[in-house]
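This document opens with one chain alone, in structure tokens, the form predicted on its own.
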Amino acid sequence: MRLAVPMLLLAAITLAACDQNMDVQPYYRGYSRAPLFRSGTLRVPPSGSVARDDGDRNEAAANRPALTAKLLERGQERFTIFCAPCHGAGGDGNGIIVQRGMPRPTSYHDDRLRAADDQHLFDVITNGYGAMYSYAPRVPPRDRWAVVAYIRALQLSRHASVEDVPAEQRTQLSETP
């Protein structure tokens, strides 16, 4: 008997709890009126809230990493993924897109590209230029820093003097093998 009661509301609760449907639930469209709020659903942030991830997100993209082989190397495969199919494996502007009739973008081997500071590419994939749309979203900013520092190499690869090679490896370039 003891055990007979408590069992039957715990029958009773269930079967109550059984009535409410799930699917006609109360909810609020963007941009309509709620009961809640005066101003409706969507609300200004407060003033001085910062979103999650983005202090780390501000903080990556205002320290570039230090440069290395395995930055590079990502550099590179982001390049691949992001780049390549406008500007071309080599960056000179013949990616798949221009074979498919889309405008030619400037090569990164262009004099003023080439002139151009680091921040400024940094900044054009995050923001986009021209018919380029923003990569923000989809780069995250360790890996833009890291496709800059790709851009570089590229660029080095195609202007580079024997000047710019360490002294003590000039003398292997002119040794013949």
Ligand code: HEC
The other form holds:
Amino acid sequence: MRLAVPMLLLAAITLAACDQNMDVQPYYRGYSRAPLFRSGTLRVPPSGSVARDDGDRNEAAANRPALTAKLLERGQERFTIFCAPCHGAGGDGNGIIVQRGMPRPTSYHDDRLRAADDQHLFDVITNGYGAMYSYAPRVPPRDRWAVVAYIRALQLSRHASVEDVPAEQRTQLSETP
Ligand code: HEC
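Form predicted together with the named molecule, following the form predicted on its own:
Entire complex below, previous chain first.
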């Protein structure tokens, strides 16, 4: 009980401080002069700096995951979220954003893109290409490989023949759904 009064006082003092607006404190704005640094407030990372997760990302980019049905499914899902809005569900380049004015990308079924290697597709997702910006922050390297695999599946879908379908599944093709 003897402690109650000092505790109450302490609480009153501490809670009163909560009322202070944290915006009201000394800080530098971007591009403003900062007497501490010769180059102003915008600091350049020392040369050779590596972001914390860069090592993991580089490893995932260099190690292509094995092609499995699961990877393709993941690729289809990510493609539908991140790429189909512009490239269209079939990869023809007529997605909803393009219908609303975005420059039309080359169709994935164009001969040049059919002949392009997987690394090119991976690099376009990583770095962007012309009017298309980079998807590196949203699509991690493993997912990029999954999307590349799915683009290959889309391309194949227009050029496959019945012989490419495993014999035991061919009958399903002629069945009406
Ligand atoms: C906001 C629209 C938009 C989204 C979303 C988008 N792209 Fe693109 N993409 C473009 C445009 C526009 C171009 C053509 C750029 C140019 O030629 O200047 C392009 C070009 C490409 C190319 C062709 C590069 C070449 O060599 O011609 C590939 C491959 C590609 N995109 C893959 C993807 C993938 C994979 C995704 C999803 C991760 C994606 N894009 C998401 C707009 C988009």
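What we label the rigid core is the largest C-alpha set whose atoms superpose within 1.5 Å from one form to the other. Residue numbers count along the first chain shown, from 1. From a predicted model like this one, the values you see are computed outputs, not experimental measurements.
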Query raised in the report: By the 2 angstroms cut-off, has the C-alpha of residue 165 moved between these two forms once the rigid core is superposed?
Result: yes
